Each structure stands twice: as structure tokens, then as C-alpha cells.
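Okay, so here's just one chain, in C-alpha cells, the form predicted alone.
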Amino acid sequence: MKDLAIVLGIRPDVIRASKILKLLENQNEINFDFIWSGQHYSENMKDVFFNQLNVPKPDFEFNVDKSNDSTIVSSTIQNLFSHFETYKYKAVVFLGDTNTVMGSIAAAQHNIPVVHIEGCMRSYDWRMPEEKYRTVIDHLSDRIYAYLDDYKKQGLKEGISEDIIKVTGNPIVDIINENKQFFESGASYLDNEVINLSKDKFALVTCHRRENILNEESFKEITSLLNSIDDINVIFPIGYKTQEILKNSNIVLNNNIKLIDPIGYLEFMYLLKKADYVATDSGTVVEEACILNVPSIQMRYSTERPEVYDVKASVKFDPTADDNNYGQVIDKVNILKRGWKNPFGDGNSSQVIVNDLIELSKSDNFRKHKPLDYSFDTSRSFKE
């Protein structure tokens, strides 16, 4: 029996977990298998960023049916269930809120303790599949690593036992702090036109959330906001699904908006670090921008990361509203004063998590009692 299985499925989660994987590989107190669910193609891991970090490659890689969310989830559960019949673990570790974390059901079916990194984050927006997934895994988990005290409080209000929640800080701080020197090399992967645009003032944009791009009115609101950025250039690495929706709409973007195909981590971080501000619906990008002291517009009805508003690193743009003042939003982000304190941790989160995993493994104490006492406070999710 091995001590742990670490199950990941998308490249952003591998980036966030990269130091955890390295620390686990470089110690000899517990052993583990790294399992790749297949939610993203494994070729996505062959980015130079992973080579530079020397992240260990998976011990097991699965294929999943990517037809839709249900087939990804069902084949992930099936693959992991079969794997756990052959390979025994003291606990199985998942990270985040993607389709892959629903594989925790397979661990629960085998009565294997579940560990969740990034637990108790809540947007209280039930339209988001991520909100459903993180709620499910948190209530299946026997150990939860919550990044912040406020996240822990949210879990406690749902009846999750205080005994199983440990506050760790956010591992993305560790990754950014230790790898800033690599970000400049991202320029070598960008074409000359984008490099030239990045030498002047520019805004960076990402938009992928289905509640934004699949809702016609929300998508129109977002593109109207982007078209209101008329004083600087805009660089928009646009996902293929968003490209398809834009192409099939009657929406025309202004000439100062440069659309490019999706780019790798290093290229993106190079642009993010240089941007005047970023407009995004990505929770991770909002965190990264906040840590790098780059102002942001959070294009979300609700958020699981209200800390960016607390430190005045971000302004809210609600795509579901029908009375948006686009110019006012741009004005607000332009007057944000850089220099805020990073609210996500001290850069030691990965070590805290690994140390706790080692202690839990030694004591065989992954499983803990979880009383149920539900009460909810949704106010912080909609904070501005």
C-alpha cells in the first residue's frame, strides 16, 4: 500500500501543485503516486514551465470521454474506481473545483479518505459547475486545506467539522514568488506583433466562463466593456470556445483589440506582469494579478475570491446587470493604487501542506468525524 495518490487533471492545477509535488518527491517519509485524470490532454504538461520546474511526470495517465461534463466526470469516476481496486492508498488528494475532483466519489466508494486542497471556497452562485463540485468534494473530504481563515469559516457554517480544516495559505503565491525569473522568457514564445504591443500601455483580457460566454446578454455586456477601452491597446488570448461564440455572433470588436490564440503559462505571465490592468473572469488570474500588483476588473456576477476587493486590487463588473457604466468601470480600475498587500499567504503554503500530509500519514489519522449543522452567509461573495 502506498501512502497517497495525488489526482490532478488540468494544467493550471499542476502549476498550483507543482511545488507540492516536488516537495513530496524529495522526501522519504511517505510515498505517493501522481495520477493524471486526462481531463486535459497530457501533452499540455510538456510546457517548458514544467521542464524548468522539474515537476515529476504522472505515474498513471487515464483517458476520458470529453464529449461533455457528464462523460468527463463519469469516466473519471470509472477510471479511478478501477484503479483503486488494484492500488491501495491511505488517502487520495485532489485539488481545485474541476470535473476531475468528482473522482473523489470513486475514493469514497472504496472508503478511502479524501483530501481536498483549495477547500471551502464559495461563490454562492449555483450556476457555476465549480460551485457544485467544490461543495460535493468538501463534504466528502476527511482533510481540507483551506487557503484562508475566511474560507474555513464558510466551511464551518456548512457544518463541516473544524477538526478536518487546516488553513494553509495559497500555493499560487509560492509558485509566483519562486519563478518570477522565468516570466521574462515568455516573450520568446510570442510573435513580434504581440511583443511590440506589450512595449506600450495595454490591457490584458481573458474570458472563458460558461455563464458568461454561453449567455448572449452577458457576453454582449463583456464585449461592450472591452470596446469601451479606447485609450490603450488590448491583448486578448481567446479560448477556442469563446472564439466560436464570437464568430457566430454579430459582435464586432474594435481595432485596438488584438485577438490571439490561447498561450502558455510563461507567455501569459509575461504579459500579465507588464499589463496596465487585466479584465478577466478567471479566479486564478485575479489571484495572480493581485499577487503581482496588477489591477484587475473581475468580470463576474459573484466570486469565491473577495479578498481582491478587500485590498482594493480589483473592481467588479457584473455581466448580468443591465445598467452597467462601462466608462466608469475603466475609470475605477485606472485609479487603483498599486502597492496593496498580498492577501493570499506568505509563500510557504506548499510546505505547510506537505508537512501536514506527512504527519497525517504517520498517524493514519486522515479520517475524522464530520457533524452536520448547515447555515449560510452569502454576503462576501457579492462584495464590491
Second form
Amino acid sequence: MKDLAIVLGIRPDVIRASKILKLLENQNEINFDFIWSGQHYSENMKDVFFNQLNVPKPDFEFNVDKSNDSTIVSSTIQNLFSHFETYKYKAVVFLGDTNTVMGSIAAAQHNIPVVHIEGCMRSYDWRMPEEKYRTVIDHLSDRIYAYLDDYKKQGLKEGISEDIIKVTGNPIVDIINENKQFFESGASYLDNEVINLSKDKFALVTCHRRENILNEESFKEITSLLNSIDDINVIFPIGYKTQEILKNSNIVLNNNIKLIDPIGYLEFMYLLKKADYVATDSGTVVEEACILNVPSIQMRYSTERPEVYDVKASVKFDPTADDNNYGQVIDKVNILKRGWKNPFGDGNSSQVIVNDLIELSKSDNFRKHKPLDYSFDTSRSFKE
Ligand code: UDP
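Return one more block: the form predicted together with uridine-5'-diphosphate (UDP), after the form predicted alone shown previously.
Every chain and every other molecule in the complex is listed next, the one we just looked at coming first.
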């Protein structure tokens, strides 16, 4: 039996967990398998991050049926279910709120303890599949790593037991600290046109969320906002699904907006650090911008990261509103004052998580605590 399996499957997973994987690889107290679900698979959505961040290669790599969300989830459950029949683990670790974390159902079916990194984050926006996924996995978990005290409080309010929630800080801070000396080298992978654009003032953009790109009205609002940025250039590494939606629409973007395929982590961070501001619907990018002291426009109706508003690092743009004043949003982001305090932790989160995983694995104590904290009397369930 191995101690742990760590299951990841998309671009931000490998970035955020890169230090956790390296720390686990470089210790001798417990053993683990790294499993890649196969949700992201291409060179620039997967391999480039393994290479740039020196992440150990997965021990097991699955293929999923990518027809739609249900096939991704069901093939992940099937792949993991069969895998867990052959390979036994004391616990299985998942991260985040993606189709891949729904593979935790397979661990639950085998009754293997589930560990959830990024637990208890909530947007309280029940229209988001991600909100449903993270609620499900938190309630399947035997151990939860919550990044911030406020997230832990959210979990407690749902009846999750205090015993199983550990506050760790956000590991994305660790990744920035570890790699910021290399961000400059990202320039060497970008083409000359992009480098030249980045010498002047520019805004960086990302947009991939299904509620934004699959909703025609919201997508129009977002592209109208981008078309209102008429004083500086815009560099937009645009995901493949968003490219497809744009191509099939009659939306025309202004000439100052430069569309490029998704880029590597170092290229992206090189641009982010230099940008006047970023307009994004990404959960991770809004954190990274806040940590690097780059103002952001968060193009989302709701967020599970309200800290970026609390510290005045970000301006909200609601793509579901029909009375948006684009110019006002751009004016607001332009007057944000850099110098806010990073609210996401001290950069030691990966080590805290790994230390706890080692301790729990060695003592085989993943089930030491009760996962739910019922405020009503449950004892009669155990009596005759
Ligand atoms: N990113 C990147 N290249 C790009 C766009 C983003 O390396 O072209 C990185 C970015 O620095 C962040 C992560 O990918 O670490 C964000 O991924 P995404 O927005 O897809 O996911 P989310 O955080 O919304 O789940």
C-alpha cells in the first residue's frame, strides 16, 4: 500500500501544486503516486507548466472522454475507480473545484479518505457548477486545507467539523515567491510583436469561464468592455474554447487588441508583472495580480475571492448586468493605488500542507476526526 495519491488535471492545478509535488518528491518519510486525470492534455495547457516549473512527471496519466462535462467526470470516476482497485492508498488528495475533483466519488466508493486542497472557498453563487463541485468534495472529505481563516468559517457554517479543517495560506503565493526571479525569462519565449506591445502601456486579458463565454449576452458585455480600452494596447492570451466562441460570433474586436494562443507560466507572469492592469475572469489570475500588486478588473458576477476587493486591488465588472458603464470601470481600475497588502498568506503554505500530509500518513490518522459537526443529537443512530 502507498500512503497517498495526488490527483490533478488542469493548468492551474499543476501551477498551484508544483511546490507541494516537489516537496513530496524530495522527502523520504512517505510515498505517493501523482495521477494526472487527463482533463487538460496539450503542450500549452499542460506540458509547458511541468517543464517550466520542474514538476515531477505523473506516475499515472489517464485519458478522459472530453465530449462534455459529464463524460469528463464519468470517465475520471471510472479511471480512478479501476485504479483504486489495483493500487491501495491511505488517502487521495484533490485540489480545487473542477471536473477532476469529482473523481473523489471513486475514492468515496472505495471508502478511501479524501483530502481537499482549496477547501471551503465559496462564491455562494449556486449557478456555478464549480460551487456545487467544491461543496460536494468538502462534504466527502476527511481532511480539508482551507487557505484563509474566513474560508474555514464558511466551512464551519456548513456543519463541517473544525477538527478536519486546517488553515494553510494560499500556495499560489509560494509559487510566485519561488519563481519571480525567472519571470523575466518569460520574454524569451514570446514573439517579437508581443514583446514590442509590452514595451508600451498595455492591459492583459484572460477569459474562459463557461458562464461568461457560453452566455451570449455576458460574452458581448465582456467584449464591449475590451473594445472600450482605447487608450492602450491589450494582450489577450485567449483559450481555445473562447477562440471558437469568438470565431462563431459576429463580434469584432478593435485593432489594439492582440489575440494570442495560451502561453506558458513564465511568459504569462512576465506580462502580468508589466501590465497596467489585467481584466480577467480567472480565479488564479486575480490572486496573482493581487499578490504582484497589479490592479485587476474581475469580470465576474460573483467571486470566491472577495479579499481582492477588501484590499482594493480589484474592480468588479458584472457581465450579467445590462447597464454597464465600461468607461467608468476602466477609470476605476486606473485609479487603484498600488501598495495594498497581500491577503493570501506568507508563502509557506505548500510546506504546511506537506508536513500535515506526512504526519497524517505516518500515523494513518486520516479518519481520526469526525468530518461533520452536527449540532443536533446524533447518538440515537448508534443505539438500539
Ligand atoms: N496562465 C498561463 N498562461 C495563460 C493564461 C494563464 O500560464 O495564457 C496561468 C496563470 O498565471 C494562472 C493560471 O494559468 O496561474 C490560471 O488558469 P485559469 O485561468 O485557466 O484557471 P482558474 O484559475 O480560473 O481555475
